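What follows is one chain in structure tokens, specifically the form predicted alone.
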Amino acid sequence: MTLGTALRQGQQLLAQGGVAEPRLTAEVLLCHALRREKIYLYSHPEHELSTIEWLHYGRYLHERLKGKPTQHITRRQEFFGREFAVSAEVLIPRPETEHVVERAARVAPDAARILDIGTGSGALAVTLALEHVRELAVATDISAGALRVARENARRHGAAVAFVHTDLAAGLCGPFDLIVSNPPYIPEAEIPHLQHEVRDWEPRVALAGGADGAEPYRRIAPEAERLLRPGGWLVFEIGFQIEAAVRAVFGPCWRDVETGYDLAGLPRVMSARYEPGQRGTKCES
């Protein structure tokens, strides 16, 4: 079979059992089992794929037939120009995600020491440390099975990443420049409705947050709160559907309180510079 008949045939398939967009997850599998690049599918349509490479073809439609995530399949996504791998231990980085660093840079483009509560992959820690941080970087999270894959990626892109085994930032002492974090946020009610490539597949720690989705944000407020320097920023990823909570965690020592927006226009990301006592205000620090 040549490769442009395995790509038809793969597409078919895809588009018959209802995944979202055949044709471009029909390509990244015909890559990964002839492990090569894209351009190669269309520069080479008559290459004769070799039995080994058919059986990790039809292996990896099946799979993806049956549910499982295109980047669980391949092992890879890429984040911000690069990529990450990734398991069903982290949750898959999205594109969302890169407003995060966005944000980072734009409210605190000189932090030297930055922090990301629950990693996950990595993809922020890595992306920061190697765009941003002057200093320090230190990431965290509660799973151990996470943080092995996030090392794998900053040893992979040779970022100076220290990763911290604890719950959100316990243990930890400041001062941070800058906090970012994109924790679990999907309402507990609503877990039984995500898509089956999202509830079967990802961790439900990276999914679930709470009652009303904003229970981790009111945890890591007192934190960032406690580790960062004044002047210090927190920058969370949101959820479109909880940005009021997650606003009404910023108490009197947070300033400059913005939301912002995706390119579909929902609410991404919430910025917020610490600054305690400020206009007569008292608040720890």
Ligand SMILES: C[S@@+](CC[C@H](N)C(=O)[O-])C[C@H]1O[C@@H](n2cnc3c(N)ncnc32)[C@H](O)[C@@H]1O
Given for the second form:
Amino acid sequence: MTLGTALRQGQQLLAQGGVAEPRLTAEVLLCHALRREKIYLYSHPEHELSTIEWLHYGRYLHERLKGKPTQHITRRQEFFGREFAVSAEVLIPRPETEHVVERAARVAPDAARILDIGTGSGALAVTLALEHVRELAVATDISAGALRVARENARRHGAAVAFVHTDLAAGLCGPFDLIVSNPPYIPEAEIPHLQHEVRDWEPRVALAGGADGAEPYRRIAPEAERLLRPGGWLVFEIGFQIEAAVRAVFGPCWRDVETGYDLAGLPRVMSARYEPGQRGTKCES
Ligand SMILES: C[S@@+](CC[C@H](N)C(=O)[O-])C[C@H]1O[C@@H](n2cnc3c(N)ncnc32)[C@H](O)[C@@H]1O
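For the form predicted in complex with the named molecule instead of the form predicted alone, what are the coordinates?
All chains and molecules follow, beginning with the one already shown.
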């Protein structure tokens, strides 16, 4: 069977199975089976699949039709122009999370000491560590499995990030100039109604944000007050339905609380500057 035929048949199967973007998915899976880049599919349409390539492709199509996310089959996902390894132990980095990188670069372009809370695959920490010169980059996660993946991604990209296995930022000392976090933010009651690719394949610890989705933010804000230098920035990714609840976590020590919107016009990031005032005095509201 030639690549052209394999692609057409794969696309057809995926479309019949209700998989979104069947053509693109077939291309990605076929490339993975061949261990080739996409350009090869179109520059060598006459390539005859070997038995082993055909077996791999068939297995990947079958797995995708069963609901396994494409990124869990290929074990990689691009984020901010770099390829990240992913596994069932990490959230697949989403394009929306690139807004956190952009917002951080805008509000704190010179941040020398940075912290990523709940790093998952390490996408944010590694990207931020590589996009600017840093004195220190630290990333935490409560999942040891996620930290293994994040360490591998940092090694692969040559990023100097110190990974810490802890609950949020427990045990860390500041000061940091910038803290970023994309914590779990799905309200508990919504978890059963998520797309099954997400609900059944992504780690629950990366999704569930307590009763209203904002519990991790309520816990992170006081940690950020403990760890940020005066004038330092906190940048959150937020779920679109919890903007008001996240805004409410910023008490009187915070200034310039600002929401950013994604390409669909939905609230996606929130940034704020920590201004505690003089030592021993209360922050003025
Ligand atoms: C939504 S995922 C984000 C992953 C990654 N930062 C990204 O943007 O792709 C949230 C991450 O927070 C971690 N996490 C959840 N609760 C945590 C806690 N209490 N302390 C540290 N990390 C936690 C999860 O293991 C998961 O890796």
